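Next comes just one chain, in structure tokens: the form predicted alone.
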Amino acid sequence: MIKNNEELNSYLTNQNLNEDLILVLKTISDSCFEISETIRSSGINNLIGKTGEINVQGEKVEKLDEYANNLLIRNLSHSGKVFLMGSEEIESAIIPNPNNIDSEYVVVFDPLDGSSNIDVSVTIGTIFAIYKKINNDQNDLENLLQKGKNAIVAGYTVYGSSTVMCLSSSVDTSLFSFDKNGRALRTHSNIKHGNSNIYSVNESNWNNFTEKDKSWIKKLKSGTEGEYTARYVGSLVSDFHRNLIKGGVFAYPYDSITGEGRLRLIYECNPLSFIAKNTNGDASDGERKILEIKPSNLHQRVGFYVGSKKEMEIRKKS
């Protein structure tokens, strides 16, 4: 744990969660630092690249994937707060060791978002959420398989031209930047979804679009609905953050062929939907509210649409 961040540690004390929770936080804070050096000097000690694996998804591993995943578990589960973790890497529910049978948070997350970036230095993140347990069976998954809308606090870290982290309850949305010790000093407060206009779509899958998605998206760049800018880095966490600040919609629509979508509910959908419902944005999968569905299992895709509630509209009517 990174000694005399008062900071961070105010702020959560601020934000009337218990010292379990606060510990919690601060365990992923410190692990993300840790992240952000280990990234800033992997070309020379060896991590980029692929480890050989293949991970549940069907992804060939990366290195620092790899790394990041080994180091939020190994911390959360010394800080003998956190009943239960899922990972995008790890097939099934992870128990902490050493085991914390008593603690009451489950933790979820992705540990390196768009980690195919990782060899190009573009910005790459981190992405998290933070529930209660249901019950005290840690072979349940229904621990796990929660409602994004259940999330306590949920956040992000963007490991870019500065490391950001962006941490949202119902209270407050703030982000943090870290200095040269990992202290995590406090930048933006009160964080609200900003209001230029930009869509953030991979248009390379166009011929897999539905009609609808064809017409909101011919809409938003003919300018009937105003002069929007595309702007795509192919990172959702750094996708998410540019349009938090600046503006806009995010979108991974589902394939009109296969019926699938490409991102995952637990790990990236909900968690960022619970900051843009915090932020006075919305998300949905392009009919439901993201937060509002019971996920099926630890690894279920979703359609995923993010961000102003004013491009969802023109969706809707589109």
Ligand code: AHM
Given for the second form:
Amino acid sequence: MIKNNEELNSYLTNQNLNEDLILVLKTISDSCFEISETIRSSGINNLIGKTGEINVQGEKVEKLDEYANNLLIRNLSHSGKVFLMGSEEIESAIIPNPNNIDSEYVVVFDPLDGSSNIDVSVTIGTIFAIYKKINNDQNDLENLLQKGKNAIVAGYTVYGSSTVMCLSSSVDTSLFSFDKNGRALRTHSNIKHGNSNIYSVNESNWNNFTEKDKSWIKKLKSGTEGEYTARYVGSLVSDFHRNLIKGGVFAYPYDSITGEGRLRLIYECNPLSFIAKNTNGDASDGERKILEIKPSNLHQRVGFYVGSKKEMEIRKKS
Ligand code: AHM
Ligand code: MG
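Since the structure above is the form predicted alone, I would like to see how the form predicted in complex with the ligand looks, so please show that one next.
Below, the chain from earlier opens the complete complex, with every other chain and molecule after it.
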């Protein structure tokens, strides 16, 4: 049952989004509010800790990962407007049940990003993007393996000291806070990337950085490009949210020894790169624009640099 969410509804209607897409977005908003409420009381409801399962990423599944994943799949299926889903937690494509073969939209999500922070009550979040299906075959992975530039709307919700949802399209990027009844109220509109000098990098990986990245980070530290400060939550969605509002860059480069990336193209990098683009920021894997990469598989990992153009330019010259 979708909440009576007048402000969100009128915002989405004014964006000229179609009714079905509006219903998908309201379903995501309601789901995020429910996840937020559950997280707040997770300690007293035995929802902290691992399930004992290992997910497709080879990582131990947290109880809250499983809860958020199941909730999103169930609610989006029941919206009747989702054709196909992809989740960071699930190996294959997710066909809604009941099966909504006639619906238009493909939704991809990381149900709970930053899971390593759950046990210590540090900010985590949900990341998502919405595409149109490209054919009517729910078994055709091409519907999910779309370039990020094809997204229609992307967003995230951070469960931090307050719960904030970001919705972004090529027309507008806005932030919403939830009231106690789960109504999403708009607090900021037409957001653009801030100008502060922040870099967010896990420097414990230093020995595996390329010479180019070492030289870039040394430049940011040296003060020759302005005074920089380091901020790293270890939860991508929180690091991105802070940098979007304040400014700066987040980087998780390819490992120069194994050649592997850490972050997932479809569930993490594409949605956030789409938001970065809509807010005057930029995103690359170090060489290519993230939004131009054709995913080769559902769980492809890439190097990821996202944030203000200023730091991206400094890296190019490093
Ligand atoms: P998750 O989706 O399983 O939580 O993993 C992704 C997280 C990102 O939120 C974060 O930026 C990164 O992993 C942190 O990795 P590290 O602990 O290596 O710094
Ligand atoms: Mg994640």
